[in-house]
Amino acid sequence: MKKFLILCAFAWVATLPACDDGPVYEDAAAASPDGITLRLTGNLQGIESWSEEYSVVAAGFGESDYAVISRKITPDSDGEVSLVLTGIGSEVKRLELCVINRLRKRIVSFTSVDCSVASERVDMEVGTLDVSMFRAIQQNIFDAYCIQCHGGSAMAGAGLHLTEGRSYEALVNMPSTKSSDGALLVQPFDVANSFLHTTLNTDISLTQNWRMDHVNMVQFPDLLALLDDWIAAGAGK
């Protein structure tokens, strides 16, 4: 009896799985068998140029800036999306097509539409659209902190145009006029040396007398870590 007891109990263990298999979970967190269903269509291009610790999704937030489900959007070789997310519970009150980081904060958002009246499915056609990191920084942090001055009127501060269709040109691989040994406003993969950083991340622009004190101008650390992130990526277009 003895022996039968010990090999019904290896039989038992046996079935259960290893430490390191873990749970297995899809893109989609958090989900739940009820709840509505987002189905989001369009032509999403430059997904591929943003860096590893960051993702561009379908997601559902509340009350706060993290994702309560999230999927990731992998698009066809032309651009194309379908993507289906199940499961959205009534604490998701938003939905949207935005780029998370790891710890599945939002950090810049392309479009997002107001869920918490529907009952079943929510359609999300958003067209053809430039989701890529550098569109990212120039909604984001140029037209909504920087073009007043740099591009927006008739001139534009120390010469530097930072309006759409200007702004890459004018900063990548271009010495700024501003440094004294002609550092370069974005130096690829060098972000300690792109003057860029060191503008908005330093008090150069109060100890040098700058007409504008750049230090404070982008209020959103999270921002200000997505230009690095660009930078040491290799600041690709």
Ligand code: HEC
Second form
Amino acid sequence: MKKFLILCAFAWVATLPACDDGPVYEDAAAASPDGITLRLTGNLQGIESWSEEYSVVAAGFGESDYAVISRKITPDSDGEVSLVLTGIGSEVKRLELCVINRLRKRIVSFTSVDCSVASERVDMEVGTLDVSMFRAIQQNIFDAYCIQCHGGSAMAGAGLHLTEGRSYEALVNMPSTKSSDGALLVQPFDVANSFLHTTLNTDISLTQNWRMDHVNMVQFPDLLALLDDWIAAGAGK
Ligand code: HEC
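Hand over the structure of the form predicted in complex with this ligand; the form predicted on its own is what we had up.
Everything in the complex follows now, all chains and molecules, and the chain you saw is the first one.
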């Protein structure tokens, strides 16, 4: 996995020029009246792989999963990003490089930084980062819920390896061993006929007495939708 650097530079402002009544000494812990400014720099690869339901953004979050403030990231043709998000209010506690859906709900996060003590400016330098839809799936679904039985240890259920570097080739356009009608595990553009979808969204593993029950293996509808949307968009890498 690529390492990235989060540089969180808090500009502790001691004095601010005031309009007419001499210098004003600001409480360093309090956000400035105009809010915090986030500057995000880095090289981001794979943004174009996201389907239109999603946006890769720099965003601020308070207590909930819904962005209080966000700005869509549009890298140049080399992937270079230099984005400034201003006016971040004190209700924002975390700043993230993340993916939100149309309701501005966070679906996955690539980088997150606590900004509750920042007074003026936060620099987020993320280095070179793969933020593709498939990497989000790898990290947030396969790594989190699957690899302990699918290649992360000595065992790979049904011979299926879902570990990073092997999962894509093991799934896309590959025949399923458990399906009785020769379905592919992932058939690009066809969610209903992709056996990966059937495995996680139906009770087939129960009714066919698999050695492992896959019902409720992923309990987050947003993540199941992410997988389906990836297939529907053509299952790109
Ligand atoms: C606790 C172990 C375990 C976990 C966790 C697990 N699986 Fe499985 N999986 C298995 C086993 C074992 C089989 C084979 C079942 C059998 O042969 O009866 C299997 C079979 C499958 C198959 C059928 C493969 C084929 O070729 O038809 C798919 C697809 C699958 N798993 C996907 C997943 C995904 C995706 C996750 C994570 C969200 C996951 N599994 C998590 C153990 C697990």
